[in-house]
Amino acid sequence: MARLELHGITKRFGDQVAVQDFDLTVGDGELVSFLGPSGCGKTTTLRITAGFEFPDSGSIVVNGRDITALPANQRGMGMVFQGYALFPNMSAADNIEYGLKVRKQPTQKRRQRVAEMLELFGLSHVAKSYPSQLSGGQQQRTAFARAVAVEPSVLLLDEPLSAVDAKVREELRTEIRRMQLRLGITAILVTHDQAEALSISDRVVVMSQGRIEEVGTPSQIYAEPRSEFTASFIGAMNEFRVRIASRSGGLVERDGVQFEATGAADLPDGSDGLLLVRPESLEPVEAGAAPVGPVIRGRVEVQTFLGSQTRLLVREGSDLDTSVHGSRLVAVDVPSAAAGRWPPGAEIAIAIPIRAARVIAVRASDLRSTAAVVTGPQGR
């Protein structure tokens, strides 16, 4: 196991800035994911680490040992592609024992080794196969276990599962995480599926235009998001401007009605707040009800059927003349046994239910409306 730093990366091409002050501490054993959309930097900050690209400024130390200047073949680390890159006219098991040929280990050592990665991947039957003949998750299998063979400090995966279908995918990423958790290997893996950095890594960087976005724990960045940038990037999120209306008090304002939202004690009173709040913590209000705090009352206009769940895109207010795709929709999910009860027109009455809002400092620069908006993947 190791421990990798990265400390003040900084990457330029030309006068285009791709890696900006980037600072993480990955300890032993522990798999983080960089996330976030194309052109943010985080397959160049991979290549740096791997040392396929150098930084301008920046350093990488790996168990307290600086190997900045050191070339990719020198730092001992292992790094499965995005299109696998194995070896055409080579086996599955010629692929898995070229690095360690390359390290000039004797014969019965490498193939010793080669015996035991086949076994652990499940490519024991596959052995003599060349990659055309493998499928695709075989094929990532066949990658994963040539990088692991050498024992390598670091693991680095760059999209290792892009290449494959959505179902072989899931399978895949659970495989990686159970392979990593069982060989103790520090790593980190490169993607832009929310899904799937959510679901194996121990903590995740959201990356935007160069920079760390934020760093925390999967049920952090989903559940308790630091900035706007992330809240509309995870997932799909609803969006109101709100007023502090007491610091002291967690609470905020929104069409005059106050209630509490965690993050209003770390803002100014009186400041512009945006308040976040998940699809699936809203509620629709049953007839007779009454829900403590704010309740937002629109028209259905569309139902994305999303398997257990159904998401409701709901217009607040009566206001009917802008585009679907304007600032005025909330999303919302139900049961999709009951989703039945909301067609496209009907009323509805959201609840927001208390403390399951958070809310965070708004820039002026960012001010919008007091309108709802829906972002992220489902609602864009």
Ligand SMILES: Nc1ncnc2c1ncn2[C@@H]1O[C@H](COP(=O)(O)OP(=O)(O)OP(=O)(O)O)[C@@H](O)[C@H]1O
The other form holds:
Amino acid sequence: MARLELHGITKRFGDQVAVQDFDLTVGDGELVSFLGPSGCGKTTTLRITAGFEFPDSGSIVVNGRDITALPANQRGMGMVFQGYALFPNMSAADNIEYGLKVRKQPTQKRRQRVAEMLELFGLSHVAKSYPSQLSGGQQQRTAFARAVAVEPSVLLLDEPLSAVDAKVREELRTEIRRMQLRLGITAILVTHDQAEALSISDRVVVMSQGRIEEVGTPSQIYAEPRSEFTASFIGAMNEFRVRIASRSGGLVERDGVQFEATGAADLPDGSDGLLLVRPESLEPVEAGAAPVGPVIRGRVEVQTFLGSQTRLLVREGSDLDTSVHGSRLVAVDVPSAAAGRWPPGAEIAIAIPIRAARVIAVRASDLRSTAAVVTGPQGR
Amino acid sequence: MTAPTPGVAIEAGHEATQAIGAQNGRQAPRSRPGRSLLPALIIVGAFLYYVLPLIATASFALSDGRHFTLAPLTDALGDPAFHDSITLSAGIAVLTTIVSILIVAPTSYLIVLRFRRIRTLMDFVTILPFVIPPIILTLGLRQVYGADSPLGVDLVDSPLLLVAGYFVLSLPFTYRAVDNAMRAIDVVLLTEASESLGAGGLRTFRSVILPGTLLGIISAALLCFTTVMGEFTLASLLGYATFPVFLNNVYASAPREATSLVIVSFMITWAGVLALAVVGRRAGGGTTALRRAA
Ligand SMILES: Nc1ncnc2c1ncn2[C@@H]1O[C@H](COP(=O)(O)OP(=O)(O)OP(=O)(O)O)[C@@H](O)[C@H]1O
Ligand SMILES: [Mg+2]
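Could you output the structure for the form predicted together with the named molecule, given that the previous block was the form predicted on its own?
Whole complex next, starting from this chain.
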């Protein structure tokens, strides 16, 4: 229905920059998520798009038309608010009808559309209920139905699921995606739940401190993060400091061992890099086996049960061994059925499979004291 | 998740605080049975303190010195001056109430929505009538709206002057009641929701904000009405024969009649308070009144 473009949006509150040089094009019928830590400017960007805040610079274009100066009520966008913001004095049906009434649609047409929406969102049996009498999920659906009933050009969702409990949330997010695809509506979803962003978006915008850190499909963002920030923000990630040994050969070096790593060919010889490996990509070395790539040796400190997998936190090296850069923690996932072989305290050798290892440039701001850091919540 | 995101941590902390609050709340009502006598005594005491003077007033009013009689009341009600004064008072009260609500409700809405910074200032300004003696208010009204009015309007002979004065005088009640109602609903969020659906300011106010704050607005209206009905000083100083002024005049010549009218005016006030309580109860219990009204 619509193509949305944000050009160089910048917004300051006092001397604090909330959004900076934000450029994004959302294609027709696409669902794009804004993902980032608290305070990174997701809501502000969304509110600027909706017309509740006005940018200090930059422009908003919908279907080629510049709407930067239009007030919210003339933008024809739909919004689902974090707390739903249903009108407490109106029934579910009246809430859905409100936007149609505002648009002065004839009664007959309104009734029909409301009935259609109630049916579509499975709300027919609670049509006459007031928001206070609806469950969290029903409120969420009413808010969604109210926003899409008017056929908005763009649908804006600000953490629409943060108020429902975890189990319902998973169900509802699939439903949001199903409806969005079915209605073919262009949508932006703001969330700080990475699972939500990765599971239902066409593309994910990773934000940090008011800037776009990275834009990509969920699998790109997860499997091939281009920045240390994205790597550490999405899922659990092992990060190893390495040096680019040979650009032409695609080789990196760690603790004197050279091995192949994806991405090494893009970085200058001798420069520092971060080798990124997900815990699920690491494998314990079977006794007697001779792995091709580098091997990490250490002791298991903690086991965390994750379901089919169990995560081992391994301290590399030994307390006596100070030849390497002190000791460091490495996370590795093993099948839970086999986890008994590595109780806390057990010695373990871990291979870094060559295919799974990617190296990215180290930016000055990314430098950390430890050589290997396990960061971020685990994304599933 | 192995590590909660900061946002989650904050929410969890918030819940924890609430949980602690709830626990404290649960512990509070625990008390020994012997103590439950004290609240009962206080209630009985307060009831007597309130009711005894009323009984005394009624027994004085409805007698001829020896026997019970309704004569003072019927005499008073038959007095044409009573009719004039009560009509004037009611007219002024209704007008003031309408003007007050028309001014206070949109103002309070706009302050919450757009001018949050002057909220504290408004809080202060609206209680000024409590600390300014009515005599000062009268002199001020005369200065501004009298014969030498800098605005060029002489309102001293018009009841409109009283309406203006009473608007200011009842501001502490009206503004507070409406403002509390505005604070109780999320005015900003509901307004944004309404705007996102295409509605303009007026539509939003009429269809969303007004129904949502109806209870507060009704309280404000009743408080305003009763304040004006009972106000004496301003009317007397400006020379209007409102009901309280009439009452005062009658008292000198016919104390029993005046006193019987006091009972009547008490009843009018009670009816008002009762109406307020009923509306409040219904709105509180499932907010049905609010919904029907909307
Ligand atoms: N109205 C405002 N006045 C002043 N500062 C603001 C205002 N709104 C947002 N900010 C600031 O702008 C920055 C970005 O805020 P924003 O609400 O967009 O973050 P967010 O990414 O949505 O965070 P969260 O995940 O916590 O909702 C924050 O530092 C915030 O303090
Ligand atoms: Mg936000």
